[in-house]
Ligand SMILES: Cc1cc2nc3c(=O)[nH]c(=O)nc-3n(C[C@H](O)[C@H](O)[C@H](O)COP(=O)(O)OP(=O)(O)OC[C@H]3O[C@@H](n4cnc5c(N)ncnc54)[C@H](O)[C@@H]3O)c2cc1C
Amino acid sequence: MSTTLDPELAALAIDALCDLDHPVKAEARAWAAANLTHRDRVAADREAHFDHDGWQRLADHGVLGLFVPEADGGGGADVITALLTLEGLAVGALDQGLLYAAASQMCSAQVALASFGSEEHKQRWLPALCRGEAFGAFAITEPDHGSDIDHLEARAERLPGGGYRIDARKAHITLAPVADVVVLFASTDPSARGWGISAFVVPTDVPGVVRGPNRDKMGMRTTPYGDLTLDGVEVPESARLGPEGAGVSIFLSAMQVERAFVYVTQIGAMERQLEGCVARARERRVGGVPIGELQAVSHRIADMKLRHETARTLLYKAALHSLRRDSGAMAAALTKIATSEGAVASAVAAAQVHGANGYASELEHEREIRDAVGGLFYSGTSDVQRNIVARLLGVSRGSTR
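Show me the one chain in the form predicted on its own?
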């Protein structure tokens, strides 16, 4: 059920959508350019170096707490302001791995804790996560079943004296190698399949939790990423997030936020690439003529603009659904498809506009292609998103998860 939208927030959303140089976004862009560009990014990518200093700068600047209420230790920003900030950061900074890691924690683990956590969960973890004193991961994906919540192998068995014993193997988890706390999903009633899934807040320093090493990957190499193993981990009843069996609702709620908003950083990257291509098309001359006069080049850049505007429009439409507190599942799925697929196409186009320079690692265009490819898989593949769209249109009975 929708609610009446606050007129000031509605006006802010319209301003954000129509003004590509919105002051909030422009300020964030300038701050990122001055504070998040200190390291050799080619070397950082090659070494899979996570920028701890940059992470702390984000925390100190209030970025990590944007989505968290002030009462829980965050900044309490509205969703439009938060998205404008992240968008601007992504235009100004070139380390998409750092920004994706931040957006991932903000849109998954922190959202789940703020929305469903007990007062104990919130007080213990949210202020520390917002201040950069702890890292939080969101662990549902498993080696054999991906994020199919109907077939999770992770088990949480009740102990005779109270609490649970958790056995789980989670794979491809953002921030897993550095996580201090994990929101983890495991079955408390395997016979109920997805509706028997429960969520748990598990510190990674308890006996039996093993954080795997950082896994090598194609792109987003500066984002810590790996596996988590829980072998007979015993947690108290208070570790459960919400009631037993509520895991599917918690997962879907957090995942809808992640799908809608985590790729705002890719939208910022698409804008930066577009600006670079426009400058290149004006400056680079072939036969005495700027290459922008060549229709093949100008149309390629026009398509980049179309993809950027489409993704951005869907992003802020999803934000309006969030503000109205009504169902935004369709908007989230469409945003995820348009942004992730558009980011890959635009990154490839940017490399093509720059010719041989686009293929050289030191100029970073090829890295941006590799970074963009990850968006096709994180937070549910494009195929999963199309299943959601088809089901919501009433043409398929496929899963919306």
Second form
Amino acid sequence: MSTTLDPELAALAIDALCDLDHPVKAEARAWAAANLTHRDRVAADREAHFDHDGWQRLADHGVLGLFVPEADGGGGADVITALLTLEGLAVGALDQGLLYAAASQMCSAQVALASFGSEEHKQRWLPALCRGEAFGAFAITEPDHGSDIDHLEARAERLPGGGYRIDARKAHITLAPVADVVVLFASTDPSARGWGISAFVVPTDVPGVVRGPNRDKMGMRTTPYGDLTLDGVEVPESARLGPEGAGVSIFLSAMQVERAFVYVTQIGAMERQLEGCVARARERRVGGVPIGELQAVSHRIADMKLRHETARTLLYKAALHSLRRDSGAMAAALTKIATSEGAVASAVAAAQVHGANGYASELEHEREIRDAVGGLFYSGTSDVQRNIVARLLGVSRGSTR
Ligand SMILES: Cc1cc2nc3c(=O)[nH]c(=O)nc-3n(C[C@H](O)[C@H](O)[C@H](O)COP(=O)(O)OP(=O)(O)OC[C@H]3O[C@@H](n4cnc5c(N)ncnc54)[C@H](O)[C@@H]3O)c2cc1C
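Now that we've seen the form predicted on its own, could you pull up the form predicted in complex with the named molecule?
Let us now look at the entire complex, which starts with that chain.
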């Protein structure tokens, strides 16, 4: 069932789609360039330095609360304004890891709490998460079960006196090393497989929760990321998010938001790379002519433009589905594929346009390639998104998760 679009929001969506320099985006870009540019980004990347100050500036600027209703401590922005803001930040800031971490918390843990949390969950966590006073993680992946969420090994057993005892090992979790709260998925009924999974809101200061150290990784090294272990953790019944067995529905709902919107940070990076390549193609000369006159180079840049516009168009189409409150599963999956794969191709192309300087670390093209690769995995791999597209087209019975 779809909702008729508010005419003002519909007009804003069209402006967002057509105007690459929309004022909301331009303002966010300028703010990010002034406030989120780490002094020595090459060293920050090498040292996997998480910019706590930058995170707090994002919170103080109202960014972390963009998707959260005002009643729950957020800014209550409409989805188009929120995306224009994140897009502008991503063009202006070079710390892709910081922005990905913020977008990940906003699109997964916060969306799950705002959409399915009890009043107690919302009041306890959402204002603190929006203000940057707490970090929130969203944990489903396990060492032996990533795409295959039907066979989670995490268990939540009912205790005779009420509440649950949770045993879980979660892996590759964004913000895990610093998380104060985790939206965690565990099976309350293993015989029902996926339909026996429930979601829990678990503070990480409860006895038995261990946050692993920051794990070394290829890219987005400035994002804290690691494992979480829950060993006999006892939580009250009120820690459950939604009814027992609703975990997969909660996961799918949050994941649809995440795979549609978290990639806006990569779309911003693609735009910045494109701008840099256009400038370089005009300036750098070989044999007396700018390299942009060479068709191999100009076509490479034209393809970057095509990938960027394709990803951006799909992003705002997914946002329109969200505004209409109809099924945006296809748009979300297509956005994820086009953006994650386009971002890798564009980052490589940007390095090529810059020649050996693109390979050296100072210009950060090599870092942007490494950062882009992570997008192939989070929010469900690109392969799994193709299963969803094929299933929705009616050509295969593959997974829709
Ligand atoms: C930077 C980053 C951040 C992340 N953050 C989080 C987080 O915050 N929370 C969280 O829970 N997880 C997170 N993850 C984990 C991520 O969700 C998983 O990596 C992803 O779901 C894939 O699981 P896997 O790594 O176990 O790969 P596997 O599922 O083992 O897949 C291995 C390969 O097989 C392919 N494959 C698997 N199943 C299918 C299928 N049915 N059809 C076609 N191909 C298939 C995959 O595409 C992949 O190429 C993050 C990962 C990264 C890289």
